[in-house]
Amino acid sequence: MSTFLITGASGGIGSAVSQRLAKSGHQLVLAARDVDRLTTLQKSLPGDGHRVIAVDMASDQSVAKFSERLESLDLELDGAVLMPPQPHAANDPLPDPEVWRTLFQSSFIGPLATLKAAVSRMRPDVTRGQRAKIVIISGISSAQVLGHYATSNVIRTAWLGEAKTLAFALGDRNIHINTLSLGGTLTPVYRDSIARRAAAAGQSFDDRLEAETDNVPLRKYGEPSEVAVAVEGLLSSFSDHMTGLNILHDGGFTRAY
């Protein structure tokens, strides 16, 4: 059994990962905003052990108590799942300063701390199997810019080249680090802008999506239960030879080599 930090746990991908790794035999630490949310998602999650802690990640404050109770458990974590709050779509390139500043705080800055706390919990010992892992969730946008995501294309693109700069420092204590970039996810929360979408055009909510899927080569979006299967996979033995790298998940919607 290993013993994962889950970030964002209560939203609708954290709620899917959570419960296939707990289905899975893994022990959870469940962290986000709110703990009533919180305590909901770990009553129903099969198996014994899992532990809850409040964090708000764009607040200081809260990242703090946040660490201090992490150490207090005394756990050691095999792993981690950051999910960075993901900023909303925008179209100007060039907003005020105080905009960024506020972004950065809860989408950047207080994420990464969140992850230092994790990281100090870490102690694999390759000689006995032991490797830890590390998943960030992000967006597309960190693998092209989208001309409606302007602030987004700079904050999930820095966590590329944060992911890429921490895979050279934790590499040698057998810390990996992966990101993992989804297209459109059809969580709940993105289900009810389609169907704004929908009624604004006067579109049944199947109609809207077969639209909007037109060009994902798969023609569709992903479900949270893929995203978890993907994350499952990345947190175990499958990455034993993967740091550093951003993984697709969209569809085949982004066109690169």
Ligand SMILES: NC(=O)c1ccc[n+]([C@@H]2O[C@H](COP(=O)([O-])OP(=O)(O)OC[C@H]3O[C@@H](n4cnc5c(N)ncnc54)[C@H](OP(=O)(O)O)[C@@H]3O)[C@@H](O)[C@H]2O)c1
The other form holds:
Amino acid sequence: MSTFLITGASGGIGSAVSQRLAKSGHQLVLAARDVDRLTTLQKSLPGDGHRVIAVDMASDQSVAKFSERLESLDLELDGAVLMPPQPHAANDPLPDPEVWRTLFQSSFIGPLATLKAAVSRMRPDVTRGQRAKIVIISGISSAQVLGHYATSNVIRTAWLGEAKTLAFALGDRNIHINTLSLGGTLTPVYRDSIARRAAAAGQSFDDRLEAETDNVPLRKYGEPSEVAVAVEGLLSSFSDHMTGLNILHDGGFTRAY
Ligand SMILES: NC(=O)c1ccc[n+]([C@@H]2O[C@H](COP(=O)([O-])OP(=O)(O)OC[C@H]3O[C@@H](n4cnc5c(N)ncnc54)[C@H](OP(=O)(O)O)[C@@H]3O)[C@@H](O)[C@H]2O)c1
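For comparison with the form predicted alone, produce the structure of the form predicted in complex with the named molecule.
Once more the chain from above appears, this time first in line as the rest of the complex follows.
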């Protein structure tokens, strides 16, 4: 059994990842802002010993409290799944400085401070070949410019630079860090956005889905359960010789090698 921190645990991707890891017998520390939703998730998970910690990754004070609480649990983490909040609130390529400050705070600075707290609880015993695994959930604008995701293009690539830098810095402690970049994934939030686009275009949900996935080689968006399988793989011995990678989970959408 391993112990993993999952941020964004109550969301569409986070709850699928949490369910899968708990079913595999792992112990989880579930984090997000809304404690009620986290507690409902905690009660629905197989196994016991799962913990809940509130954190608003946009707030330095909240992240500091989270770090203290994590420290007080006195757990050793075998890994973490970090879900920086979605950064595409603004599509303007030249937004006001305040927009950038807010986005960097909530989608980069705060999540990175959260990750730093998690890393301080990872103590893999190098002499026994133990490894700790970090998976950062990102999006496919990490690998290509998406015209309608202006700020996201910047923040996703900043995460790649940070992840690669950390892979070098933490490698000799047997701490791995890989990024999983998602294409469209059918979480409730993403289904809602497809439904809105379908309504605006006067289409049914299914017709809209078929049209949107026409340029995806596998002709589908991903399922949260498929993301959960990939995350579990990256947290497992599957990635024992892999670090600093950006892995695309996009049905083949990305054209670049
Ligand atoms: N679904 C997709 O198609 C897709 C595609 C590419 C990338 N992604 C990435 O996948 C991740 C999850 O997506 P999703 O569809 O599962 O979204 P979601 O259902 O909205 O889940 C977001 C999760 O993050 C938490 N969260 C939001 N703001 C937070 C904050 N400031 N501090 C701490 N936790 C916060 C939410 O809980 P609280 O509100 O309680 O805090 C929730 O648990 C996101 O990072 C997104 O960028 C998704």
